[in-house]
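What follows is a single chain, given as structure tokens, in the form predicted alone.
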Amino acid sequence: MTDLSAARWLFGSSLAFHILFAAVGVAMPLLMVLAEWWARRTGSAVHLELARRWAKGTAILFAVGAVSGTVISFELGLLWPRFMAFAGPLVGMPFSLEGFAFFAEAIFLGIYLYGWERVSPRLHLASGAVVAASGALSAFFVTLANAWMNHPAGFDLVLGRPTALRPLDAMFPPGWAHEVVHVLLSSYAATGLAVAGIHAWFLRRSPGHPFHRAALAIALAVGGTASLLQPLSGDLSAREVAVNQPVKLAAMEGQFATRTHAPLHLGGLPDVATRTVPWSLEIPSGLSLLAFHDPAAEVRGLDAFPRSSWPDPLKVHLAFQVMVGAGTAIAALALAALALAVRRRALPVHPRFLLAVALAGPLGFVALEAGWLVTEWGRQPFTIWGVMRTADAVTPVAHLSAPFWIFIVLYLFLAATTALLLWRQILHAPPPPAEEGRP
């Protein structure tokens, strides 16, 4: 393993670990606030207990996310010092604002956790709303920095150095809105469906249990709504990529040749040597239609770009297919849940439906991880698209494989500890009251 590969694997594994907790930090506060809001409105003791339980889970996951996020902030400077020297003056603003959002989330999460019966119900609920808003803002600002890496803006490049810096232009580069919306929706969809899957599993074992029914209803409402909106967001994002990052689109779809009526490849394994996609199902004109809403539109293939600037089409295409497949599956499940709820005018709790929800629970996070792989792999070999190659951004320090394996062990330990804490404090907590009463 080269030092460049070790640096990429170390940073990539850190991001893959952290993104799970970051997504939960965005969506889980919304679930707990909705549970408490319903409890305050209706006097439901079950929903009040649900809000308390979800708050404990949020605190555990937030703590692990804070640790892993701190590791990433150090890795940015230690592994990629040349990137930080170039990008710091330009994307320092969104990173700084993300820090403020993080601190606000931590402060008000403390008020929410320890303010039960100590502050007024309205203030307590408001503190939860601030936690939910701060989590979303944190993801918003971080995604702005990533959008800049995909489409750098706000500076003039003179002799390899950024000049005439325009921080606001850098903070809101072309395509930022599509990427932000896509990230936020993926967080709500993944977390909502995962939580729904857990409670659906327990509801199969204890049919009619009021606690799990209440939890399933809220989680499905949040995760299902986001899952149904995600394909619309994905369509907008794909069209933005087609205009601003055409080489990434070509790698995503295994499109080697520039052509009109470009086909859409479902499945398959792109082969760089033959410039074909064996074992794929081709939909004629599908890519032209999706990318430009015109079946006759010309789509630039990988042959329109220097070979040295190609992402790896095999990895990018496979990650994209996984993302789309998992996202389509949870969107179909959400649509089925909506149809059943409308037809029966009640929460669908048929055992087969609950089994489907339980089995589909992890798919949202699978789609989330695959989507980030598409974003990051699709930008290679650049860390700042068209400006700085990843090989030029890495630290000159050698022997990076050693810390890579150390951190892998650390992340496995943190994952096991987190799972144990959630199991003991959330899943094995005393059963909630079955009767309804004023909280």
The other form holds:
Amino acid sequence: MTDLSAARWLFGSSLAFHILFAAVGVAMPLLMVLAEWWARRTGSAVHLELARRWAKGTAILFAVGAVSGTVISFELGLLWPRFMAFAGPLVGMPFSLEGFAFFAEAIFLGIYLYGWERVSPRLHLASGAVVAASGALSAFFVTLANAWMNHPAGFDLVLGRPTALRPLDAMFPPGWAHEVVHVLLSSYAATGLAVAGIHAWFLRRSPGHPFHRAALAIALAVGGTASLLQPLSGDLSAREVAVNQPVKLAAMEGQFATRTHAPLHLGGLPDVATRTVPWSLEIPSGLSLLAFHDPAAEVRGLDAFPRSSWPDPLKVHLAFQVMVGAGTAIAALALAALALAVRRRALPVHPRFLLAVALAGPLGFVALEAGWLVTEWGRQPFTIWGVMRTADAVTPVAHLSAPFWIFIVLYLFLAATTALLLWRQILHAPPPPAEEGRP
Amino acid sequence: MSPATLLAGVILAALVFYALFAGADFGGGIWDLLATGPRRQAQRELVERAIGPIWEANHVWLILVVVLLFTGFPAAFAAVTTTLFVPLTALLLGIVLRGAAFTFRTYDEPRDAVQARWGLLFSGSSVIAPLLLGASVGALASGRLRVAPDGTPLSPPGAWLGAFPAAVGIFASALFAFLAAVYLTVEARGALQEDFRRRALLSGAAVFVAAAAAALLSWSDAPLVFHGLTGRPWSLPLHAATAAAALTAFGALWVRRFRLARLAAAAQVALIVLGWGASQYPYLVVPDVTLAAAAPRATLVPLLWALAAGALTLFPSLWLLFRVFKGRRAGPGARL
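Just the form predicted alone so far, so send over the form predicted together with its partner chain.
The complete assembly is shown below, putting the previous chain first.
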């Protein structure tokens, strides 16, 4: 393993690990606050118990997210000091503002988790709302920094160095709005679906259980809504990528040749040697239609760019197919849930529907991780697109495979422990109240 | 005052807050490890109650320091992360294990042997993290870390190891343990309060010994800091104020005026961190990176405004947090 690949594997596994907890940190407080709000509004003891249990889960997941996020902030310098020396003054603004959002999250989560008996119900609920809002704000700011890496802006490049810095332009680079919306929706969709999946599983074992019914209703409402909106956001994002990051789009779609009436490749394994996509299903003019809403539009293929600045189309295309496949599946499930709920005017609890929700539980996170891989692999070989190559950003420090293996062991340990603890929470928790109506 | 100096002041202030709040959380972990006597379990529970609601917020000061450093002083950040690669990576492991193990212990049920192991992991990493943090600061100040103008490290990966960094690491651990013990005297009652009063006095003495050792070593091992600590016009008043705070803390502990002791100990720690920063001025990494290697004005000025706006949301929120959990009326017994 070279030091460059060790650095990439270490940073990649750190982010892959952290974004799971970051996404939960964005969405879980919303679920928790909705449960408490409903409890305060209606006096439902079931919803109050639900808010308390969800808060415990949030506490564990948020803590792991906080410490794994600290790893990221240090690793930016430990692994990519040259990238940070270049980019720090440009992307520092969103990172600094994210720091304050993170402060608000941590402060009000402390009040929320430990303040059930110490602060008034109104302040308690408001604290939860601040946690939910600042979690979304954190994701907003951090995604801005990623959008800048994909489409650097706000400076002039003179002899390889940034000059005439315009940090506010750098904060809102082209395409920022699409990426931010896509990331936020993915957090709500993935977390909502995963939580709904867990409660659907328990509801199958004890049908009609009010606690799991209440949980399923809230999680499905949040996750389902986001899952339904996500394809629209994805369409906007793809059109933005087609204009602003054409080489990434070409890699995502396995499009080697520049042409009009470009076909859409469903599945398949892009082959750089033959410049074809064997095993794929071709939809004529599909890509032109999707990317530019015009079947005759010209799509720039990988051949429009020097070979040395191609991402690996095999990896990017596969990740993209996984993201779209998983995203489509949960959107279809959300649509089915909506149709069933409207027809029955109640929460759908048919055993087969519950099984589908339980099985689809992990798909949101699969789509989220795959989507992150699309944007990161799709930007290679650059870390700042068109400006700095990943190979030029890496630290001169040697023997990076040592920290890589140490952190891999750490992440496996943390993941296993978190899963075990959430499981023990569910097993050892006292049985929830059986009837509604008590305050 | 130039924007770069102002930003360096903000970073130093954030480090003061980190030491005052997160430092005491690490110190709490040290007392968890060193819990002894018939009230061992009660001591551990007090530590857990004291830091549970606040440690995550306190931890964010460090994130803020990192972010402000790479935004405002990118060359210094690159120099720090490359020359201190080994201790910072180890520090990260300590920070991750401390936070995760603390949370796992809090939420793990039932209270069995597994849970006790979380406690050991939490307290063990609470000891290691301040040692490494202090050693990193000591190495930065000592002048043993060298970087080329383009940021390439010139010193070997083990250059941070040395007597002075080790002394600063031990000093930081003693200081955090002292701070935590003093804070805990305010939150404890009865015999438990006496336990922590004794611990505060003992660790206060350890702080004194470690400070003397670090100061002596700095004469040969960190000449620039030694000069900064002794030869500047503000040196004497600063040392006098620090000594006065330390003596007040000791005296107040002796006569059991614990709130006064808490105030004095906090002032002492704040003055120590400020003294370190001032003695190192204008160097960020002695002797190769100074404040002159700051980001352009176009970055610094909006950043300072953003910090001012952020402070307007941060300080009222912090005030609320500490009023709820540390205020006069906040008794023990928060239910999770």
